[in-house]
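In the block that follows, a single chain appears as structure tokens, in the form predicted alone.
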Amino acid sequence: MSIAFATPVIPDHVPENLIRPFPFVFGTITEADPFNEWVPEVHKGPDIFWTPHAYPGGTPAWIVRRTQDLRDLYFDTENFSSKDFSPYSKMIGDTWTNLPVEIDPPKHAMYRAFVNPIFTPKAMAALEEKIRSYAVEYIEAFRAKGECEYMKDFAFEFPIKVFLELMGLPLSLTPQFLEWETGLLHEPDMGKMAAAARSVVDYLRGEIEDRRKNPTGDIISYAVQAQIDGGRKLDDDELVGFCFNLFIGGLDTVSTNMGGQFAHLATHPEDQARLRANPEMIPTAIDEMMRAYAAVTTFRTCTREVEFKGVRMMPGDKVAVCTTLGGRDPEEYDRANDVIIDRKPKHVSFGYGPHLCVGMHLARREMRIAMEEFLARIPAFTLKPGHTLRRHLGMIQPVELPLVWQA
């Protein structure tokens, strides 16, 4: 699937030969192999180049390809801003900003301070006999039958439950949730993304409003209530914006990561069989599939005219941190294109430095028993015959991924 997009104007800082095309468009769906095809294409390229349609609405920026590179853009917090590297708040004309991902230094600080109580491993080793409960329930619905679409029948609907009982959410939402998940995440149209994060924003200002009223034990009880910034509470807009954040980065990234994990696994039967074998290879297994099919790319802007890495760059500029890249750099990573499960690798897709993800040990608890119940309940299992597996591209995800076994 592809879309049509407006002739570029290209700025005059841009040197000709730096400008590539580049087929992680956001929004559209291939056939192709993104990881094993297109990627090391991009690496026989220039460390960094120009692309005319990489930010969401089909709109320039620079891509970093190197894995030491996204490392120092990571830590460039002065250079390279990490306000507004999403469209949402915009989108629909509100201000809020996504946090505390979107704060710079030295305000991110007192963001993260606030939050990192909420997800330490302490707090989502809590949360482990409640997130196996939700991958038993799901998987021994089909366990049965020989066969599921993994996606629509598992990765979707399982971390949007866990999202839900964080929250303090009702689980007869997950429909509704999912809805509008595919919409802000996996939708070419600009409107039908913008009316999807309005639905979001509109609902989460509701349940903000009612713990101000009715405070409870959940995650939104704990933003209402905290203090910052020397005792006060806060405002209106950094709770939206916590609380979209939360909603972005606790629904779609663990469903992804789970379907090019379990997409591996169905076309490598050696490395399925080592897992059953070894399940205490899980851990380490996840993180290298991380590595190798890194899947979220997200965007600083430039915030002043600066020469990165040789290159000129100038204050509005959009620049791409594709971990899709990072993760199979050839000269970070030795055999890069190829999974080795017991590798131990030190990937960057849980991002690096000030912004390292808030929610990866919960990220990391839910992968780790999803793999662990699937393969303890299901017999060996593989793609469905004659199925061509096909991407959403933005964040990398299989669109459908229909799994068989001998029931």
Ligand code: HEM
Second form
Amino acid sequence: MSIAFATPVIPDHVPENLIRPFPFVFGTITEADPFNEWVPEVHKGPDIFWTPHAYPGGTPAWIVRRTQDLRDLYFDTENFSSKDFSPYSKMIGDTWTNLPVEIDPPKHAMYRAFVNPIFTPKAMAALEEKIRSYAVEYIEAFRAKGECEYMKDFAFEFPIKVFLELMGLPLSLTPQFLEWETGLLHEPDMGKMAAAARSVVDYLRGEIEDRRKNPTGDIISYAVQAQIDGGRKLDDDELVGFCFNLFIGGLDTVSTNMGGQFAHLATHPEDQARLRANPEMIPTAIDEMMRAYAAVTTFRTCTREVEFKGVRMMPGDKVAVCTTLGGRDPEEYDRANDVIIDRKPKHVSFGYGPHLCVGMHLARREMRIAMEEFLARIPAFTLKPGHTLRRHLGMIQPVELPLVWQA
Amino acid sequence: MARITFVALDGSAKSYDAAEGVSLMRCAVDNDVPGIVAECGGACACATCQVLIAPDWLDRLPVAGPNEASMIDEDSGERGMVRRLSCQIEVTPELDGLVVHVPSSQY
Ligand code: HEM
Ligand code: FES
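Previous: the form predicted alone; requested now: the form predicted in complex with protoporphyrin IX containing FE:
Below, the chain from earlier opens the complete complex, with every other chain and molecule after it.
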């Protein structure tokens, strides 16, 4: 992949011996196996290092590779702020902030108290049958063909459908949402990314306005009616920031993890057979695969001069919170690069600390149902012979995942 | 220091000395009490550190804040006890003798 970056200016406080290459560049595609080829190499290096092109747009960031250091980083919200870690609002000249993910404590807790009730295990359990019916629909559409392109034919659209349902939006918007999502998260051209952001925001504003007038039982209606901060309503920027956060947090993440899990099952027939025979092991297996194929990297911005684990950082420095590295730290996990489906790991793939994924109960439910239904309906499957897996970097996601089986 | 007893789902009980200022969650996790998951590490964000506490202890516990309350269903009590997030309860000398029950599920 050839992307030309400006020669980095190395700040004075960055010591020579901590400048390292880091192949995980946002917006690029690789044929290498980043999990098994690159991550173990990174774990042979320093605990924390500086690299010129890790932040979206090809700018520098510190990389923290140890699981425990990442946990400490997640909790150190005074020195490491989540503010403005994503580019979208600024990129289109807007003033909203992704909420709650880009709000720091203590204000963050007020927003979490507003978001939490939507995503409780109990609220998500009520969606079980709906989610299952969407999964079955996708799987039945390709079962008799003996093959599918798992990402395009299932993983991308499935979480979008669930999301549209929750937001009270028409299911016919599924292809439109997928196009926007791809533009926001996998588009190297900043102009096209901005255009996608603009479209999403315009659309969300229209829906918010509509629910003010015609509230229903959906999430947008809940948000326009909710009271925070001792009785006031959310303003326009807060409502857009909240909806946008769900959009970038709740769709591609699920598709990506589903892809990682099925790439594993397609290439590890013994695990596939074990889960097909013992579906009650699926939830535990999913958490182990979430550890081993963690895909999300978010960022923090250093707020003041700080020494973090012996490394001096300056205000404005970006720090990558790369769950991909945190999932395979050899000092945290025995045989970190082996997938042991009954391991029951404590991972940081949903984050850690105050910003821990508020959608995790929904995400786990979607992934579990997808795997239950697929394994129950499709016989032993493999990767299509001759196919070389390519992955997007940034959010580490299979570009295509062609699977074949005996129909 | 306070002596805290954790009662597992099977009814077996184990007691530990907990230092003042640590959370009940930390005490449980450090002692590998089964059933206390604590996925967020004590930030009031995961609701997987839930415990059940008998009502007569409530006036010695801090009142649940809005964030904690937003994650606990009002009717989620069990066996006549109320649900709390154990990471939001700091050990104080007053809690000496507290008995904490592990709930049937964290999810
Ligand atoms: C497997 C799928 C998912 C993964 C791996 C994932 C991962 C994450 C991670 C790592 C964070 C923390 C970010 C940070 O601290 O910088 C996070 C936060 C968040 N996630 Fe997820 N997520 C998933 C699914 C979902 C779903 C389905 C939704 C909602 C529909 C969602 C909504 C959110 C929101 C709103 C936040 C911000 C929480 C806060 O700041 O308090 N996520 N997620
Ligand atoms: S440990 Fe996560 S809420 Fe208590």
